[in-house]
Structure formats: structure tokens, C-alpha cells
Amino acid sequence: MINQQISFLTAADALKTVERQTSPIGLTRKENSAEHSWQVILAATVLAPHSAEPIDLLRVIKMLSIHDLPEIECGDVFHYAKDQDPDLPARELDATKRILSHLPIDQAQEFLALWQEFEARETPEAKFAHAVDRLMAFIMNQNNQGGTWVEHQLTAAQVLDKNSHVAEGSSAIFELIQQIVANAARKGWLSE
């Protein structure tokens, strides 16, 4: 068993790889998708007492571990263009299922059920989830002139609107969010 669990350990150690679109605050390089799932766990340690709903943590936090797992097969697609892409959502379920076929079938099919809990959005946890993994690409820009949002030229209406979700998991995140993007119209970061 502790030999599958190594085998996997070394798959998903690709995650480091992975080059995401934002990038780390101060820095020209782009994060890689490991960095991202560190923070985004860090978040939601700090930012539970503003989940929207009572959560379980320790349920949260190995969600968000392996959320991008897919990453390592179908690469970091910006979260603005997921949706001109019709066969990511199937693409990434096989990805995920290679990944965790590393692992001891109950602890896969543990895994494989929260990677979809996550994406199917539904659950207090899977809510909470989304609205911190959202959060840190706002952080992320605000910190760096922009970032992403100036780069590929977004509107402050599609920034909204594509993360209007966010107000699932948590009110305060998602009002911190709407004060980002005022802030970042204010500055010409996102056109109005």
C-alpha cells in the first residue's frame, strides 16, 4: 500500500511543472500550479470562519490538494476561456482518474469523489473551496498591476460576472472580490 502511495506522491510532484497564467506577487515568472495549491490551502485555513455555510475543514483542505491534479495532463487553462473549450470537464476527469489510479483503490475512489465534489460546486465545502481558489487570482492581480486581467484584457463586467459563484462560499470573499475589481477599474486595470 505505502508503495502505491509513494507512486502517486511522485506522479502529482509534476504539479510543480504545471505554469499557471498568474503570476506570485512581485515576480515576472509565472507560479507553477503546486505553489497555487499550497496557497489556496493556506487560505482556506485562514479564511474559514468566513465560509457562508458551517464547513469541515480537513474536507476542504484535501479537496483543494487535489483540485488541479488534472493540471499535470491538460495544463493550467485561464479560467476566462474554459468555456470555449466543450471537452475540458471530460478530459480532466480521465486526468484525474490516471493520477489517482497510483493510489490504493479506496483512498482513489475517496480522491476521485472529492475532485467531483469540487467541481460539481454543491456541497458547503465545495462552495467554500471555489471561492478561495477564486480569491487568489484577484490577490494575485491587485498585487501586480493587474497581472492577467490587463494582460488578456478583461472588462470589470467579466470579471464579475465569470466569479459571480463566489458568493456561495463566502459573502466576505466575495465582497473583498467586488472592492478588488472597483479598485482595479479606478486604476485602468480592468476597462469598464
Contents of the next structure:
There are 2 protein chains.
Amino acid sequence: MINQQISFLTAADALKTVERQTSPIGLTRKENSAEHSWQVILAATVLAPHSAEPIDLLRVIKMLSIHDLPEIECGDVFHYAKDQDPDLPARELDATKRILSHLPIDQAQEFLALWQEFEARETPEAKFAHAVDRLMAFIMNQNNQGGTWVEHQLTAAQVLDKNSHVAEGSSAIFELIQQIVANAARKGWLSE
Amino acid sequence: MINQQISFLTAADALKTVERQTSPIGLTRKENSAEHSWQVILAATVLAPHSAEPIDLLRVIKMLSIHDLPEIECGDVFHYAKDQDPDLPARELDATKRILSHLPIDQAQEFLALWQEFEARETPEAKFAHAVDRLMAFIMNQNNQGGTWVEHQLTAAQVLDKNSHVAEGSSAIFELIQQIVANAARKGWLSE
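Could you present the same protein in the form predicted in complex with another copy of the chain, rather than the form predicted on its own shown above?
Let us now look at the entire complex, which starts with that chain.
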């Protein structure tokens, strides 16, 4: 059993090679999906009291620890990308199944169910996990003179529209995002 | 409350700048303590069935999510370093208190207690967290032609001696480490 688990952990190491759009605060390099995954786990732990509904924090953390694994095959897709490949969800599901197949069957099934629950965004845990995941990009950009907002010339309306679902996971986090967006618009990092 | 939590998460972002000795598998760059923290959380989740004693996995994960935060001030210290600063534990405690002071007091106290519990290595959760933390360096080196073992010309005896405490957290993980060391010695990555 342990050999299968080590085989999975070895394959998952490649998450450190997946480049995201966002940079760590104050750095010019892009962050990778492994360090991002740590950060959303820490954020979920600290911000759990703000969840819209009662949550099982361990399930949230398990979701977040694996939510980006398909990016090892499929890459990180920019949240605001215009021409998203319609086959991406199917390719990500395949990639998730492939990497989880290293694990003993019961763990593979548990993680696949958690990954699908995260993607479906219907349970309190999945909604809160998404809220935290989205928040981090706002905090990074706010501390990087607008970061990817400036780079991709996004508007305040675009950003709020694309993240309105955050309110389902946490109204406090959504209010914070609205404040960050208003501030970014004032600074000219997001156009009107 | 949320502003204090965001202030903490913003400060903790600097964990992405802390360079460790180990490299991700197949890469020449060193890994940072943020991506390492994600990896040990994932490893703890997957390997939890091998813990020597029953554990509260959420507490293990909370410990691992913050265990390296003092490195933001103090840097990562190589596990086999000969001339360790005798003041390092005190400096790390100060650094931990300083970064946690961004948080609301109840969360700061909870995390400080978890950090101290990890350092003391007395509870089942702390012993298991240490076992997983140590294991990852073995897996990295095994997949990097000996990695830091070769770089620092370590011996098999040194490596086993320095990690014998892993058995307290998990005999299965310690057996695995012994196999990896025997294999590394055969390959000449660790001298006799």
C-alpha cells in the first residue's frame, strides 16, 4: 500500500512545475500551483469562521490539496481567458483520474469524489474552498500594483462578475473582494 | 477580524521566498518552503493510515501548514548542519510569535500552541507530522540521483541516526526510509 502512495506523491511533485499567472508578493517570477495550494490551505484554515455555512474544514483542506493536480497535464488556465477549450473539463477529469490511479483504490475514489465535489461547487465545503481560492488572487494583485489585472487590462465589472459566486461561500470574503476591487479601480489598476 | 487574518496571510506569503536545500524532482532550482509545506500536507493526508498511533489529521495538517513560518525570518537550516546556532530555537520561537501576532488573539494562540507542539515532538500528531516531513527529503533525494546526500557527502549511518525518531511517528515510514537508504548506499549516493 505504501509503495502506491509514494508513487502518487512522487508524481504529484510535478505540481511544483506548473506556472500560474500570478506572482508571489513583490517577486517578478510567477508562482507555481504547489505553493498556491499551500497558501489556500492556510487561508481556508484561518478564514473558516467566515464560511457562509458550517463546514468540515478537513474536507475543505483535502479538496484544496488536490484541486490543481490536473494542471500537471493540462496547465493552469487563466480565470478570465476568453477562448476556453470546451473539452477542458473532460481533459481535467481524465488527468485527475490518471494521477489518482497511483493510489490504493479506496484513496483514489475518495480523492476523485472530493475533486468532483470541488468542481461542482454545490456543497458548503466546495463553495467555501472556491471563495478562498479566488480571494488569494485578489490579495496577490492588490500587493503587486494590480498584477494580472493590469497585465490583462481587466475591468472592475469583469472581475466582480466573474467572482460573484464567492458570496455563496462567504459573504465576508465577497465584501472584502468588493473593497479590494473598488480600491484597485481608484488606483487605476482596474478600468471602469 | 478579517483584516487581521488578511494581514497574516499577506505576511506569510514570504514563505514562497525561503529556499530549502532540496530540489523538486528533476529540477535544478531549489524548492521553497511554501511548496514543501503543500507537499507534506498532501503526504500526511495520504499516509495517515500508517501513523503509529491514532491521530487527529486536521491538527497534523494545521501544524504542517505553519511549521516552517519562522524560516521567513530565520531561513531554512539544513537538517545535518554541524554548527547549529544554539540560539536558533529561541529565534524561531520569536519569529513565530511575530508573524502570528497579525492574527486575532485566539487564532494566534491556537497556532502558537500547535507550533510548539510540533517542535516538542511528544504527541502522536507531532510525531507523525515529523515522520512525514522527514520522509519527503528522502523521496526527493532518491529521485534526484542522491541530491543533497551527494552534495554534502553524507553517510548512510549519519542519515539513519539523524532520522531514527521517524519510527516514533510511523514504523512503516521508518522502514521505507531504511529501504531508501540501503538502496542509496548501493548506488553510491550515501557512503558507508
